[in-house]
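Heads up, the chain below is alone and in the form predicted on its own; it's given as structure tokens.
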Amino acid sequence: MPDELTGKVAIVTGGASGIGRGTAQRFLTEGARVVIADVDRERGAAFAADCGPNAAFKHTDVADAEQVRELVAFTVQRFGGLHIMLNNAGISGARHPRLLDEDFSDFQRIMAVNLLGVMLGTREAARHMAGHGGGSIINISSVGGIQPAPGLWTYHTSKASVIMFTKCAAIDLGEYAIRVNCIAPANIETPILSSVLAVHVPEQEKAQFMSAVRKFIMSRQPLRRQGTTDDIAEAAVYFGSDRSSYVSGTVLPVDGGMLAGTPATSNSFEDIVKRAKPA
């Protein structure tokens, strides 16, 4: 169904790459006005340029309670209102394999941006939604805050975290018709993962490595391809849009089917690294 979200006005964090940035750009086909929400104030500026006259940009840290005040306020006051709010902001944080070296230095951050982003913002919309006529607010996780895993401690705790929030932010909120929901994407092919799992690999070998790395997790998951920025928009306008409008409190795994179980015909991440080699 097209233009689905016409008539409509939407705050997009961490919009200017990845996730945010594609969900944005299918929010405005939808009909939608968006503003994009970013630290990245050239990269998010020249996204909004490009987007016409429906986008605006808001330089904006989550983790800062006056500033996502501000991007609300600056959001309704430029288009007239908020009926969607996609909490999309987030970092990884340094990948320690085995929790014996994690050193947390990178704790405050992941959690202000990861969690408090996530609660700051749900905040903020609730508080203009609540006197509005309601909304929706969809908060984005991971399969990670979901299915235990060693390495990224504290990226792992904040995601989960985010689940349990966004639970009980849909029981305090639906008084008010305002629906909290979370999307819990994997293997999405966006820039972080790269950055994370990349970080000590030659410059000449990141793309063949992490082609690798990619067939790796394929392997792993029943449906065999890869994620994209679409399919977590695809779930992002279902959320926004009225179809939802009896849908609280869930959390919608985009995984490929990963959570399900790893198929019997999965590989070793050592044979795919193997076969990657060049001969």
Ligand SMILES: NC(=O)c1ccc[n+]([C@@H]2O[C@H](COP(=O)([O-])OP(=O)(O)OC[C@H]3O[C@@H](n4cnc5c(N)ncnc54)[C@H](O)[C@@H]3O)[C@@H](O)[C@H]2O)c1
Given for the second form:
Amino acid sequence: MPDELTGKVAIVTGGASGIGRGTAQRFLTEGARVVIADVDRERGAAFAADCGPNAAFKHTDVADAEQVRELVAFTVQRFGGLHIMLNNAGISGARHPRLLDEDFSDFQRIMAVNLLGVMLGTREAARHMAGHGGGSIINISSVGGIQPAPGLWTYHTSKASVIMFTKCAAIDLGEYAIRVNCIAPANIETPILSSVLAVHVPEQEKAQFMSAVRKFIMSRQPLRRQGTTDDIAEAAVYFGSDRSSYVSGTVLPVDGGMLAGTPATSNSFEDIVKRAKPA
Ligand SMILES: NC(=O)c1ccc[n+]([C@@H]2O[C@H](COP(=O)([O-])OP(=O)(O)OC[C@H]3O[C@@H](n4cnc5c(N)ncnc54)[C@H](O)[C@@H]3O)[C@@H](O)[C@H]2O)c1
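Taking the form predicted on its own as the starting point, write out the structure of the form predicted together with this ligand.
All chains and molecules follow, beginning with the one already shown.
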């Protein structure tokens, strides 16, 4: 159904890359006007310029309360309102396979972006929406916030917290016709996974390594295909549109069925990594 978001104004944080970029594009196709907010000024501004007059870029660090307040003010001034807030910006931090080796050096930054960023985005959007007939707030968590796994200790913890915060906010903001829902993606093809897993892999071997990692992940999910940013955009359009007007406080996994369980034919991670190494 095209034009599902006609007349609506949306903010997409982390909109310069990956899921945010794909979803911003889809929101525009559906008739919304979109503010792309990101710390990456160059990519964000270039992307917004490519998108035409219904898009604008606002440089924003979601971990900074004042900048998030300014983002909402900018959006309302530029496009006359705010109906959809997609709190998507996120970072993974360094991976430490064993907890005994974790130094928590990136704890503050991960929590500030992934959790405080979502909390600030929700509050600032709600402050506007509460006096203007409501709206839809969509927070991006992760299957990693539901399914425990070692390695990204702070990341997983931050994403679990996003789910709890989403539900608390949904309870509190319903009175203003503000809906708050959460999407939990897994295995979507964006730069984030390689930025954490392939740090020590030489540049010329990165593509081969990531292809092996992707194959491993796909072997662990019932639907054997790579997730795309379109898959997440589809869910975001549903939550942003009036089709979900009676839905709040939910968490929708978009994960190829991963949370349902692991197929019996799955490989072990170490086998895959070993096989990916050049002889
Ligand atoms: N790709 C996946 O498989 C996957 C799985 C689960 C969850 N997620 C979540 O989806 C969201 C988007 O991730 P992605 O895969 O598109 O990654 P990505 O790295 O492609 O995009 C993240 C964007 O967020 C921006 N960003 C980072 N810190 C910011 C800050 N402080 N303020 C504003 N913008 C900031 C980056 O510049 C980048 O443009 C993240 O929250 C991530 O945790 C992704």
